[in-house]
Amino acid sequence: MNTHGATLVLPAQAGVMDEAATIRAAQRGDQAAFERLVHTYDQSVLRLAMNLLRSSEDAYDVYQEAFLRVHRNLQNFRFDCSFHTWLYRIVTNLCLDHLRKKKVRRQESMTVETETGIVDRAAVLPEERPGSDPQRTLFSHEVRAKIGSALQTMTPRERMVFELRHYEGLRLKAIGEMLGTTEEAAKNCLFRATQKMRSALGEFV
């Protein structure tokens, strides 16, 4: 029982308070505090970038640029949202820029050059395990190829919302905050993206 009027701090609250203290220390120029922030979020940032861009090279570029921007702009963080949301907003904006550039260059070609010539990318994907059912493997490759094609038909923002919702499992409200828009706008964007995906998958749905 608290008999001295002190505030009881629960473990979850303590974690939030510890992070806030770390952020404030980093804002004052404490390099060790900044490195703790990077260590806390580096894997989730890299995973998000990989899921959104489907390219390890682009994902590492975004990963590095994201933390450079955090370092440059941390003084501007005012705790009006969670640090997680603020960081993800930086990452998603960088990913959007990459996707827009790729859109111009015909993003993510579904073909790959091999020693025997140009073949469909899905045809050279490795089997998930030895002895896989050939028919099942073919079906899986066809579905992945259709999904890749469907992602290409989406605008960068539609793809971003679709990936954040279905691959990251984020709520539409959080997605809207990260993209600087409303929950309703994110919902409408997801609807358009889902319609495109269903149309592309056709008989597979």
The other form holds:
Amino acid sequence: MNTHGATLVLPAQAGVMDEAATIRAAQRGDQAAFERLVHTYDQSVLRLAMNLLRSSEDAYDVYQEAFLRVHRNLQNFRFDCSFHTWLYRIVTNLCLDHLRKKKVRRQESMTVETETGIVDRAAVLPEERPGSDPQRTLFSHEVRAKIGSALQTMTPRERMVFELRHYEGLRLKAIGEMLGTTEEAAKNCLFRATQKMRSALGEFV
Amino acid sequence: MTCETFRELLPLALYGEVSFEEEEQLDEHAMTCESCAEDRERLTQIIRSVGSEPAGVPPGLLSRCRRDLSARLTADGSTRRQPAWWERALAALNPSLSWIKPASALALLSIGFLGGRLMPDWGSSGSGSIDPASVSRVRYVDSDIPGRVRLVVDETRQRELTGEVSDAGIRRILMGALGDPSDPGLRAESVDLLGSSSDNADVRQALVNSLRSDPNSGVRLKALEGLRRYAAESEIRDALCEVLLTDDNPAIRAQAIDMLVQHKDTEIAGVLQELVRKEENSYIRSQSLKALSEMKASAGTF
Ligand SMILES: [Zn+2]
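Return one more block: the form predicted in complex with the partner chain, after the form predicted alone shown previously.
And the full complex, kicking off with our chain again.
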């Protein structure tokens, strides 16, 4: 009798099971397993933090603090939500803290005057990719300045929801879960964020 | 569907966050209402122009994050494997137990105490009834009958202590634990606890010793953190300079340079110049250069 069929596991399923095994190993104190877990998610964590906070140092701080917290609290992870959700709950909380602090700091020194008004310094000075078409660069510069100023008008929560939905492509339901709120509240945040984006870019596009 | 409902649902619809029915109704409305159809076109363009590429992670940031996390986890992780030793110790110390002689406590490798208890019954006490690991010292050996041995041993037994880290006795036990070569987790936790008492000169000295010579980088990193507030003191400054020139862990050197350059003291210029010349880590080199230029010293020979 051929029993091989019964042991087949779909790749996606295998990934999930593999992760659960890795988490359990990390919970038992297996440092290598923990690092594997970190390396699965840390690029997207860093990208999210960088994009939200627009500062290498802040993103660095969030990265360190997030994974140290994960490490310290991994014992308490009970698999009642996905690890991704659990991790992002920690990361988004840290980012929100930073955004709130940043808002206070920005009023002091983080802003610059441009023809489009007062905007975040980081939004006006984005990373320049070398070798790009100057015409396009100029255009994208202006658009990015507008986007930057729109992001500034968002509250930290609106900003977070917009970031997670627009850039990270997460569903509002998952976002609500991460931020400890309802899908409905996440919807409202996204709605307001879009309105703000629209009024900043409205006459431009 | 009214125009108002259309406008409310539109952004969510563009992000695919409405139900199938709602989407149908939106389409229906847009077919009959020109201004809402235009509205949808514009918002679609706006969302598209926001683009999907985030700010981007600067090169090198990920690897710096990973490396530093790894160093921190070494300290953090090794302590987690046996988290409770000092909690156990601190959970039960009763001030009236200050009869514990600091000298003997210092000699212990863990929070066990010499009971000095002799085997109660020589005749029946076979080796099976004692745990060799609890024997801290063999005092006496003799053999009266061939094949039979008499031993007098000191036994360690565990005892729980509680108290504040500010308590001198507790501090001394913790400082003693820094010398335990077998357990980096114990040392890391002790260094971490002692860090809160770094206003004490003995504690600072112990932390400096750990920083200079502990083989475990996690322990050294914690020692460094404990000394942070005293970076301006000449002895600490000297230790920082030594770490910068000799420690093989770049995460520790990076911490050390940050602490060192907080206080722009011309006495460190020579070390900074040497770092500019020899240090392989670009962050440390650039911090050194920056500090030198702020001190208005040249990067060449001072
Ligand atoms: Zn309409």
